[in-house]
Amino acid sequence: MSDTATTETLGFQTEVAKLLHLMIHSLYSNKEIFLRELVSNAADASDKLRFESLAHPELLAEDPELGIWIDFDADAHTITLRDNGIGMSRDEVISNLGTIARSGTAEFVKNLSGDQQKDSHLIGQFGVGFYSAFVVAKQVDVRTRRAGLAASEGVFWSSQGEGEFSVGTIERAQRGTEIVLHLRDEATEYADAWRLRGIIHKYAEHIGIPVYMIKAQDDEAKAAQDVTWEAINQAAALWTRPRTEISDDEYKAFYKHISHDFSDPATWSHNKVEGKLEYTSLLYIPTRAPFDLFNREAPKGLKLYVQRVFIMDDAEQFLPLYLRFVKGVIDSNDLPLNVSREILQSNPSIETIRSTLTKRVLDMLSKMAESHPEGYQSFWDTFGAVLKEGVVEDHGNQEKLASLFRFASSRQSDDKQTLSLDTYISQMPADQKAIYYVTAESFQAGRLSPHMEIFRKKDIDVLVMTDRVDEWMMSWLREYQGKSFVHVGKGDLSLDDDSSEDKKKAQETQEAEHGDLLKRLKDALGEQITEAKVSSRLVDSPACLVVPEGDIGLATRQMLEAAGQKLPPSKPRLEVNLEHALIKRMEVEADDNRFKALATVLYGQAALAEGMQLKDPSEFVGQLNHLLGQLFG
C-alpha cells in the first residue's frame, strides 16, 4: 500500500462481515459470476457519468471514450478490471464498499445461511455484487477517483474479506475505478485469456459499452511490448437491436445483467413503438422472487434511458406497484434529456407509456397461462399474492387481472391454487348465478368451515381464499363475467331461486316459532352478537357466526385490531341449526344459568371455527368443564 499517503483501518458493517464469511467459506456452484457483477458495476458507473455529463459536460471532456478494460497476470495470479466511469470519492468508497446499501440486509444474510447450493444462487442479488469478488479473490484492491475531483483526491481501498478494510488517499490521474483481484489458489484458472473472454461473451455481450482485452500477440509484438487492446463484445445495447438478430441466450444473459438474478426469466417481451410517441421496451417476468417482494417501499421499476442516455435504475413511474416484480428497460425518444423524478411524475407521455406497458405485461402473463400452464402456475405460486393487489390499484384492468388469478377449491384435498375463474364458471350448474368463496386463515379451516355445510350437501364448489390480501381484494372485486361474488359466511344466504316469497315466509315462521330460544340466546350473549337467527347454512354444526355483507371477516378483523389498526365497530349475528341436538336441548333448558353456560360454549365453538381467538378462553374452558362435570357427575 505504498501509493497511499494516509490510511486508516475500518471495520465492515456487521452484515457485510457475515456475508463475506459465507462467501469465502462456502462452496459455490458458479464462481464465474464475479466477473459478470464487476463488469455490470463498471457499466453502471459509465451510465452514471453520461447522465451527470448532461449538466456538467466537462466531466467527460478529459476522456470522452468510455470503456471497460480487463487484464490478467497468470504468473502473479491477478485479474485487473478498469473503467473510466464516474468513480468514487473517499466517502463513497467507505459507504459503498463497507456497507450493503440496501434495505433488508439482515434478511438476506439470514437466507445465505441455508444450504450451499441455494447460497450460490443468491450471490449477485440485492446490491451485493461487488462482494462476489471474494468468491475467487483472497485480497481485493481498489483504486478510484470520482469525476470532477482533483488527482490528489484519489482513493485506495483494500481488504482480504475478513473483518476489516483499509482505505487511504492516493494520487490518481485518471477518473474511474481500477479493481485488482488477487486470486485464491483454487481460482487461478480465471487468469486466462480464453476463460475471461468466454465469460464476457456469456454475460456482457449485450451491454452498451465496449469491454477491452489485450489482443493476442505474436512473439515479435510481445518483445516490442506493443500492447493492442481490442473490444471483445458488440457494445450495442441489446434493446436497440432488431429482435430477429437476438438469440434467446442473449435475452437471458441481458436479464441476468439488469436483474442480478442467477435464474433464467420465465418470459420476456421486446417491443418498439413508433409514431406520435416513440419508445422501446424490453420487459421480463422473473421465475424467482426477491426477498423484499412484499416490501412496497423497496426500490423497484425499470431502467430508464432517454435517447440511449441512462437516466435512472428504478423508474417506478412506468408500471403500477402491483407489477413491481417486472424487470426491464425502457428507452424513450420523447422525454426531455434533463428529465428528473419530478418531470417524470408530471410528463403527459408517462401515463400513456405506463398504460401500454401494463397491458403488455398482463398480455405476457395471459399468453404464458395459455401456452405454458406449468410455467404460469409456478409464476402464480411465486407472485400471485402481489398480483392480487392490482384489483384495488388498477380498476381499469380488473377483469383482465381476475382472469389471471388462481384459487384453491373446496373440492380439492390440498391447498394448491390452480382453479381459474373461467374454469369455475364453466363447471357451474346452469342455475347457479354467483361465484361462491370463503376467506380463512388456512385451507382446511376454510374448507371445513360450518358455512360450507350446505354447499357440500348441494355439491356446490366454493373458492377457498387464504392469502392475507384476499379479504381486502374481495372488497373491491365484486363480479366477473357478469357473475357476482358471494362470501358464504357473510350476510343473508340465497343459493337458488328458492329465495322467493314462500321461502321468506317459511323463514319468518321458523323465527316466530322459536322466538323464545333466539331471544334467550341474545340475552345470554349480550353485546357479543347483534342478534340470533335461524340458519339456512348449517347441516351438521349447531351454530355459526355471520358478519354483515361487505364487512371484514371476524378473524381478519381480530388480526388488524391486534396490529393496532382502528376499525369501525361491527358485531356478528349468531345463526343456529334447529335440527341439531344441542339446540333442541337448549330450547327446553329451564335453568337460566345452565342455558347461559351452554350459550357461552356455543358461541366459543362458532368463534373458534371462524379462526378467531376467544377474548376470555378461561371462561369458555370453565363453562365447558362445568357442563361436562354435570353430564358425567
Second form
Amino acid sequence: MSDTATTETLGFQTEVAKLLHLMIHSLYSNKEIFLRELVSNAADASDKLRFESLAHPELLAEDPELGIWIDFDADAHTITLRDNGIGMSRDEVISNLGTIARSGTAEFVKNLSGDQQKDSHLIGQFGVGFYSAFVVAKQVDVRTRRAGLAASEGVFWSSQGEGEFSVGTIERAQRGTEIVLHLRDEATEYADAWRLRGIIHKYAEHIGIPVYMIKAQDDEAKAAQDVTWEAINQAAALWTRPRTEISDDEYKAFYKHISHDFSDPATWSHNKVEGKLEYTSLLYIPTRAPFDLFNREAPKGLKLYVQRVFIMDDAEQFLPLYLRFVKGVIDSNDLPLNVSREILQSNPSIETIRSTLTKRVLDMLSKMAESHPEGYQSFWDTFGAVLKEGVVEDHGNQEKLASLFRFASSRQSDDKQTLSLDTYISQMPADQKAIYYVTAESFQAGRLSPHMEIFRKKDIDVLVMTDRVDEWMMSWLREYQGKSFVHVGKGDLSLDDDSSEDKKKAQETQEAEHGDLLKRLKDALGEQITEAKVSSRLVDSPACLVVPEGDIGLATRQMLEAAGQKLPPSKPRLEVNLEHALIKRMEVEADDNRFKALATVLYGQAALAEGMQLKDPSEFVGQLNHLLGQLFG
Ligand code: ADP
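Could I see the form predicted together with ligand ADP next, after the form predicted alone?
Below is the entire complex, every chain and molecule, led by the chain shown above.
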C-alpha cells in the first residue's frame, strides 16, 4: 500500500503516549465523541482550505464542493471518514499526529497523578482531538494529501496507538484526508448506519459544510454498487442561523467543536449587530478552566470569520486579556478577507467591537449571577482570579466588574458561601461608611487575625480575601457605589462610632500616660518596627502589627521578596492592647532583660498571627523557653 522505501516507524512524543493511554481509559463511558472530534477536525481542514484559496483559488478549483463523507463496513468492522479539506504534507502528518505542540503540555502531563479517576478529570481540560480515535479503534490508518502538492506526495500514516506510528509516501489522486478506523471488538456497534447518523445529528448538526452518508437503499441498488450520498446535516454555520431556530443542544455541540472542551458551557450569548459595523458574535463561558489558564502565552481569543470564511483561530484583539477564558466566534461583514493580525491591531473598528463584546460578556455574567447563583459561584471559583485582573486592565468597567466579584465574609464560619459587594452594602448598619476587608493567606487566618477582634466584638462584617491577586487588585479598587474600601490591618483605624473628638483625645491621653511603656517597646524591638502605639483594634490579643495604609500586607511582602521582587522598604508599627494582662505585666517589669524577652515574644506572636515567617525563629523560641522556664523556677 505505501511505498516501503519511504516508510519509517517513529515513536510518539512521550506526552502523546501518556495522553493516549489516559484517554483510552478515561473515555470508555463516552466513546462516541471520537466522531465529533474527527468531524470537527475535518470541518477545520475545510475552513483552512477555503481560507488559503482566497489567495490561491486554484487550490479549491479542482474539487470545489467541500464536504465530509462517512462510510462503514459492518463486516470488516471499519468506519471511514473522508474530507477534501487542506490535507497534510508528510512533515505535517509527523508533527500533527505524533506530537502535541501546545506549550505547557509537558508540565500538564507531569501533573497527571497516575490516579485514573483524578486524571480523567484533567484530560477534559486538555481537549482530546484526533487521538480520541483510539478510544474505539485498535488501529487507525490515515491517507492524506496537502492541497497544492502533487499526487505523488500523498502520505500514509498508521498506528495502533501504542507508542509507535509508521508513516510513508503514497500516490493519492485526491487532496484532503481519509481516516479508516479499525474498530476494537467492544466498539463494533459503531459500524452501523443508525448509530452513526444519531451521533452526527447529536454532535455535528452545526457544522458549516455538509456531512454525507450513503442513503439507505434496497438490496438491488447495493448489489449494483449504485450508491447515493445524502447530506445529513443542515450545513449552515450555526451562528448564521436565527437564534430561535437553534436548540440548546446545538449551541452546546458547537461550543465543543470550537473549544475542544468536552464539558458543556455554562452559558452563551449570540448576537447580530447591524448598522455602521455589521457582525455576528457567539460567545461562551466555559464551566472548566483550561490547564493553561494562567499561562499568558497560551492560545486565547475568538475564532474569526469574515463573511463566513474562516480567517484565524485565537484572534486576541476582540476581548481584553482578563476575559481570556471566553470562547466563541466573531463573523464580520466589514473586515477585508485578507485581514491579518497586524491589520487587526491597527483597525479602529476593532476597538469598538472589543468594547461591545466586553460589555456583552459582563452582562452575560451578571445575568448568570442573578438567575443561576449556584452556577455563578462555580464560575467564580474557577475564573474569579482572572476576572479580578480586569480591575487593573479595564478601568472603565471597574464598577461593573466589582459588582460581579464575590468574597467570603468574616461572619461566616467557612468560605464556601460568598457574598457580592451589593449584598455587603445592603447588610451594613446605617452608620457604617466603609467596606471593610482583610487580606490573608487563608480564610481562617484572616478571620481570626488580631486585626479583626474589634470587628468581631461589634459584629461588623469584614470581607476576607485570600486570592494571591487580591492585595494587588485592591490597591487599584478604591471604592464601590461611593463607599471606600478599608483594609482592617492597615493604617489608622477609625471606626465610625469612635471617630469623635472625645475618643481621639482619650487615645492621645492614653499614649501620653503609657509613653514609657511604648518607648521601652520601641527600644527593645529596634529596627523591626517604626513605633509602638496604643491600639483601638484589639480585644483579646496583646498586640498586632500594622502597616501604613496603601502598603502591601506583611505576609504578601514576605512572599514577594522571597520570590526575588524588589519592593520599596516598609516597616510595621506595633500596636498594644492596654487591657491585656501581658501588657499590664510588662508595664511593671523592672528587669530590662526580662522586658526584652517579653517584647521579643510579643512581636513574634504578632508576626506569626499575620501569617509571616519569623526572621530569627531561634531567638523567638529561645526567649519563649526562657520565660516558660521561669514559670517553674
Ligand atoms: P487540534 O484539532 O486540537 O489541533 P488534534 O489532535 O485533533 O488537535 O489534531 C492535530 C492536528 O492535526 C490539527 O491541528 C490539524 O493540523 C491536523 N489534522 C487533524 N485532522 C485533520 C484533517 N482531517 N485534515 C487536515 N489536518 C488535520
